[in-house]
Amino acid sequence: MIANVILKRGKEESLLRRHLWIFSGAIARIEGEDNLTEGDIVDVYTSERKFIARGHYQIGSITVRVLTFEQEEINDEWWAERIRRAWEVRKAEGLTDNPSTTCYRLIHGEGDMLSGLVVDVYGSTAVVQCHSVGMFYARTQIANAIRKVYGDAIQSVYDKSSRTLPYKAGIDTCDGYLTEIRSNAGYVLENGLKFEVNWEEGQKTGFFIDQRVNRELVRRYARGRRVLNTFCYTGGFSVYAADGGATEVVSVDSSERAVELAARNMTLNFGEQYPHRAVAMDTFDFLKEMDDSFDLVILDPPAFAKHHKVAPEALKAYKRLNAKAMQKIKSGGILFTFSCSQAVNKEQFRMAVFSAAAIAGRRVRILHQLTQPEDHAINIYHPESEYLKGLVLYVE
């Protein structure tokens, strides 16, 4: 028996605009709440008892994550159809059968009308991350649907949801394969370059796919430059810079494990002889101590703001980080700077960088305004699905 969520009068407006979240403050009451558990499917009605949506119930400020605006059964066929639609988009983007790029995002949550679900493809393995209890309970159906859509092209499906589920859900889970076939972590290709990927132990799903297009732009600007890649993780920007003709690349990350992986990726592509230095150090400390010989600097920090309450502090951190880089970068240098904090919008980030330029006292031009790649689809009705923003700056 599906519980019914009844909205307060007038609170259906966002749903009529096809937004995919229903907040607790919009709800008048829930019929059948006594038998309702987190992750269950619920139907949503207006105050006049008109059906408007069906989705996953969860505990918290976002009470319902909408799956559909139709009264349709959420069964195996439904999952296969949704994943097939996402696959068709990636096929149109030239990603599903590209021999030079064997990793991409198949499902980007709300961008693919599957709120709370992320699926990344690494060769013949699909890695699933559930950000909601409802998606976690459906993970076997999701895995079966992926196999059905891809056929033999996907051999294994790995669930990596233990760190992404809401901590208040109280679900005791561990990561593992959802298919009998298990793939060993190995390397993938991105624009012809090789990267080690360990989806079992690495951050996120194993690799930061969302910077693929922006890494290509670094390759274009790197020739003849001394490059600093901060918050380097697996060294993605470092590899592209080296391939673009950088004279030297320095990769910095606070994690010893990350800089070791960055070094391995550089060796995997260019051998031991390439002038690359991997430094395990806090980026803020490195920027304080560095000289002014770097003329291409990449600032790609983790999300400084996980939610809106800490956005003001995050903006201060972005300002401080960018100001220090602008003070130290060589005249005529190129600065790539990013924010992946969903709670910080493009205008706020740009203002923080503007303030940093003023503090540094440098003349700065914006060369490019960057965002996430095409496989990280942005739902036009759900602007929150656009999270990555970046600027390429020329610093005199």
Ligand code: SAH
Second form
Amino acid sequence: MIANVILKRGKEESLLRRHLWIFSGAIARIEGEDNLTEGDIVDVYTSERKFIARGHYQIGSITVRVLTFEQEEINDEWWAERIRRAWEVRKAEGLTDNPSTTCYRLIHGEGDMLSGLVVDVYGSTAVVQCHSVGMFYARTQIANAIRKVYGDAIQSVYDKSSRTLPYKAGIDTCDGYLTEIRSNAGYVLENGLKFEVNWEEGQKTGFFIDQRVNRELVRRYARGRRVLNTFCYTGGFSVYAADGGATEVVSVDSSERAVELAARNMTLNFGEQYPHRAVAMDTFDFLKEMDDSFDLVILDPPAFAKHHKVAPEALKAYKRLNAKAMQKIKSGGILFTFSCSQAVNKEQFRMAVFSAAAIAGRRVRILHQLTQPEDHAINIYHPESEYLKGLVLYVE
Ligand code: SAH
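If the structure you just shared is the form predicted alone, then what does the corresponding form predicted together with the ligand look like?
Up next: the whole complex, starting with the chain shown before.
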């Protein structure tokens, strides 16, 4: 028996506009609550008892993540159909069969109407990351559906949900393969450049696919410049800068393993002779101590704000970071600056960068306004799926 979630009067409005989250405050009562556990499928009704949605039940402020607005069964065919539709979008984007780019995002949560699910493709491996218990319980169905849609093009599916599931869910998880074939870490191509990817041990699903398009822009600006790539992780931006003709690249990350990986990726593409320096250091300290000879600087920090509550702190940190970089960048320098905090919107981020320019006292022009790439599509009814913001600045 599916439990029924009955909404308070008028609280169906956001659902009529196809938003995918139902907050606890919108709910009048739940029928069948005694047998309900987190991750179960529930039906949602208006106060007038009209069916409005079906989704995953969750404990917390988001109580239901909507899967469908139809009264349809969530079975193997349903999963295959949803994944096939997502695949078709990536096909239209030219990503599913591109010999020079072998990694892309297949499922981007709400952007693909699958709230709580992320799937990234690395060659013939798909990495599944569940952010909700409902998705976690469906992981085998999801893996089977991926195999069904891709046939032999995907050989192995790896589940990497242990760190993304809500902490309070208390389920014992360990990451592992959902298929018999277990392909270990390997190499992928992005715009013809080679990267080592380790989905078992790396951050997120192994690689930050969301900067693909922005990295191409770094490549365009890098010719003849001395490049500093901070928060470098795999050295994605460093590799593109070198490919674009940078005279020298310095990669900085506080993690020793990250800078080692960045160094390996640089060698993989350009050999030992390329003038690359990988520095394990806090970016704020590096910026304080460095000279003023860099004329292309990339700031791509981790999300400073994971919740709205800490957004003001995060804005201060963005301001401080950007001010430091603007104080030091060479005249005529290009600054790529990003925020991937969902809790900080485009305008707030821009204000923080604006304040930084004022503090640094430099003349600054905005050349480009950047966002996430096409495989991280934004659901038009669910603007929260837009998270990556970037500015390219010309600093006189
Ligand atoms: N630019 C990267 C992704 C950055 S992820 C890419 O294109 O793939 C954020 C990185 O910042 C992580 O590797 C993390 O180790 C690093 N980091 C976090 N805090 C830091 C700090 N204070 N100084 C330097 N690196 C930091």
